[in-house]
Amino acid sequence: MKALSALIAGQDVVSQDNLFQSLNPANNNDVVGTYASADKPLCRDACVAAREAFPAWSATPAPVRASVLQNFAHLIERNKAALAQLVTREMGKPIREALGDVQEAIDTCHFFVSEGRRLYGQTVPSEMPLKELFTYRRPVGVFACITAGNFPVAVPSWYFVPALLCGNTCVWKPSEDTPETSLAFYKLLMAAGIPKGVFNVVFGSGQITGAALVSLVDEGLIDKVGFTGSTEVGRQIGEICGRNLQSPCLELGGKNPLVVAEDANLEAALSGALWAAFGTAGQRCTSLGNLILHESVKSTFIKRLLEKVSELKIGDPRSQEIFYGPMISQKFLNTHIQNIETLVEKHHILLTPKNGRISSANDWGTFSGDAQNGCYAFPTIVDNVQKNDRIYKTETFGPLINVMTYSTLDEAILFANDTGYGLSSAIYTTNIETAYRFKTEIKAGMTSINNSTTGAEAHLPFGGNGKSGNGSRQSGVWVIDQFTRWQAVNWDVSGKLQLAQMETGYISPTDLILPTQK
């Protein structure tokens, strides 16, 4: 059997080696698609195709490049429902969230279309006569990107829309969990008018295709790398790029804190914590990790939180009523179960009565899915977590949160900052000074005040610090700095060599001493 392995210079490439299937996580009997992992020679071919397409694409006027992205936005809009249904089927995100995932790509396109007329440089005054100084943004070159499966439409748009707008050509290794959605993304982009070779795709696992693609940085075939995924893999990519004097875009994991102060609006905080903890089954890089409660509100808050958790509707993600559906795949479910088994210690208190996998023998009261064939997990809340516990500093990426207790704001900020991660954060408080201190002293790249840790808008910078990233940012005008290099141009029309700093005609002051005042 042969299956699609790559899309290079507009051509389908098939292979019979290293086949893998994309399964519907709500029903593993439903095979969404069969693909083959691209090997290193195939990844090399994709990079060569991108490099050959670069001169023509980078020379295309930026407003014309933007018009292609405008077409892309319109095509996504026309296919929004179908694309969202595919996302739900392939990775298990509830249909309401899947529609939001697709909408974020539309918003990203609309934002960057206008940036095609705003890739500004500057005209800079010179210190010499008959001389002009200019700055220009120039595209980086070939951009290779590896994305995760939890946001299979939104996150690729964060990378590729600005990268293409700025004149770069691309090679994409999408998640092996969502190849069918990635193929739809590619087809819509091609229909929008992207020239052959400008955008290429290599399918496969991270171990085979991802590693092969990144290794081509050492061959000089890639000028920029983007990666969304684990901190461990991000470090490896950073090492390869670093020895080639490149700065990658790394959007990594998180252990995101949500602080509930003694003066918080508890109803708002409950809604925010519930969504941050269990939206997308906790499989967002911005999902809640450590719930940090003031000692005066903890008892009340936990009681009401457990009541709300017990009412959560879990099951078939096609239903509008479902709060969360299955894990992305069996692999993620297995890791979630392993985290509960290995990270929960004797002094911890499991507040939720059932934990691990939902099954026909171990069900959930409001469950409405295929427990036998789906990858469903119970919501899990672990109390009495301390700062020295492994679970406090470990990203668990599933419907699992920790509860910590604090007495002073200094203690809360310490708990929020000391995990080593720094992606997203939140605080619920009605005290302006508390909010001001938190937003000033938190180390995370993103902070919400009286809102959830999750939920990014397309025109704000997205990214983290510490183990959550290398300081690069996606979204908004800030991401343009990732996909362009500044060029300084010195244009002398005097007809002779003029030496700055040495022949500059600065004016000397007259030696004037003011008379002494009487």
Second form
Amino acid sequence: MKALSALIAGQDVVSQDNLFQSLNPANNNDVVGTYASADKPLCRDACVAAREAFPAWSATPAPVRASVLQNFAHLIERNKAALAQLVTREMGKPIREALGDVQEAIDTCHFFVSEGRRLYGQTVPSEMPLKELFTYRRPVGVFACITAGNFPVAVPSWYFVPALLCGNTCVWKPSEDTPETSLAFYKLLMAAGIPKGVFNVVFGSGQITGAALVSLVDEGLIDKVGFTGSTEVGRQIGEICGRNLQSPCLELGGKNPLVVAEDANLEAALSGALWAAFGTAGQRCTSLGNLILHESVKSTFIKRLLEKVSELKIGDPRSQEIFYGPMISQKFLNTHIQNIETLVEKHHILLTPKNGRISSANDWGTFSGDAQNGCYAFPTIVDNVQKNDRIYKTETFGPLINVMTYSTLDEAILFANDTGYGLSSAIYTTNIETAYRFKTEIKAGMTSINNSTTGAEAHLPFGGNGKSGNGSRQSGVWVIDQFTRWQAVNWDVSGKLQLAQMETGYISPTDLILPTQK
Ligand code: UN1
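Can you return the structure of this protein in the form predicted in complex with ligand UN1 rather than the form predicted on its own?
And the full complex, kicking off with our chain again.
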């Protein structure tokens, strides 16, 4: 059997080696698609195609490039329902969230379409007469990008919409958990009018295809790498890019804190914490990790949180009623179960009665779906977590949160900051000084005041510090610095050589203005 392995210069490339299936995680027997992991020669072909397409695409006026992205927005809008259904079927997020995932791509297009009419440079005064200085944003070149399966439409759009707008050509290695959604994304982009070779896809696993693609940085075939995924892989990519003097765009893990202060609006905090913890089955980079409760509200908060958790509707993600569906795939479910087994220690208190995998023999009261075959997990809350515990510092990427208790704001901020990660963060408080101190002293790249840790809007900078990334930011005007390089131009029209710093007409001050006394 042969399956699709790559899309290079507008052509389908099939292979019979390294086949893999994308399964619907709600039941594990609906095969969404069969693909073949692209090998290194195929990744090389994709990069060469992107290099060949670069001169013409980068020379295309930015407003014309933007018109293609306008078409893309239109096509996604027209196909929004079908695309969201595919996202739900392939990676299991509830349909309401899948529609949001698709909407985030539309929002991203809308923002960057008008950026095609800006992409401003500057005119800068020169220190010499008859000389002008300018700055221009120039595209970087071939952009190779590896994305995760949890936001299979929004996050690729965060990379490719601005990358293409800025005149770069692309090679994409989408998650092996969402190849069919990625193929749909590609088809819409091609139908929008992207020329052949400007956007290429290599399907496959991280170990085979991802590793092969990134190794081509050493061959000089790639000018910029983007990666959303684990800190461990991000570090390897950073090393390869670093020895080639490149700075990748890395969006890595998180262990996001949510603080509930003594003066918080508890109802709002409960909804925010519940959503941050268990929305998308906890599989967002921005999902809640450490819930940090003031000692005076802890018992009330926990009691009400557990009530709300017991009412959560888990099950078939096609239903509008469902709070969360299956994990992205069996692999994610296995890791989640392993995390509970290895990270929960003796002094911890499991507040949730059932933990790990939901099955037909051991299910959840309101569950509706295929518990026997689907990748469903119980919500897990671990109390009495301390700062030195491994679970406090480990990203778990599933429906699992820690509870910590604090008495002073200093302590809460320390707990929020000390995990080594610094992606998202949140505080619930009605005290202005507490909110002010939190937003000033938190080390995370993103902070919510009286809002959940998740739900960043598509035109604010997205990214983290510490183990969450390398300081790069996506979205909004900020990401343009990832996809362009500044060129400084000076233009001398004097007709002669004028030496900067040496032949300037700087006017020296006359120092001795006031009479001195003898
Ligand atoms: C991610 O998990 O990689 O802020 C992206 C949020 C979404 C994007 C998450 N808008 O939760």
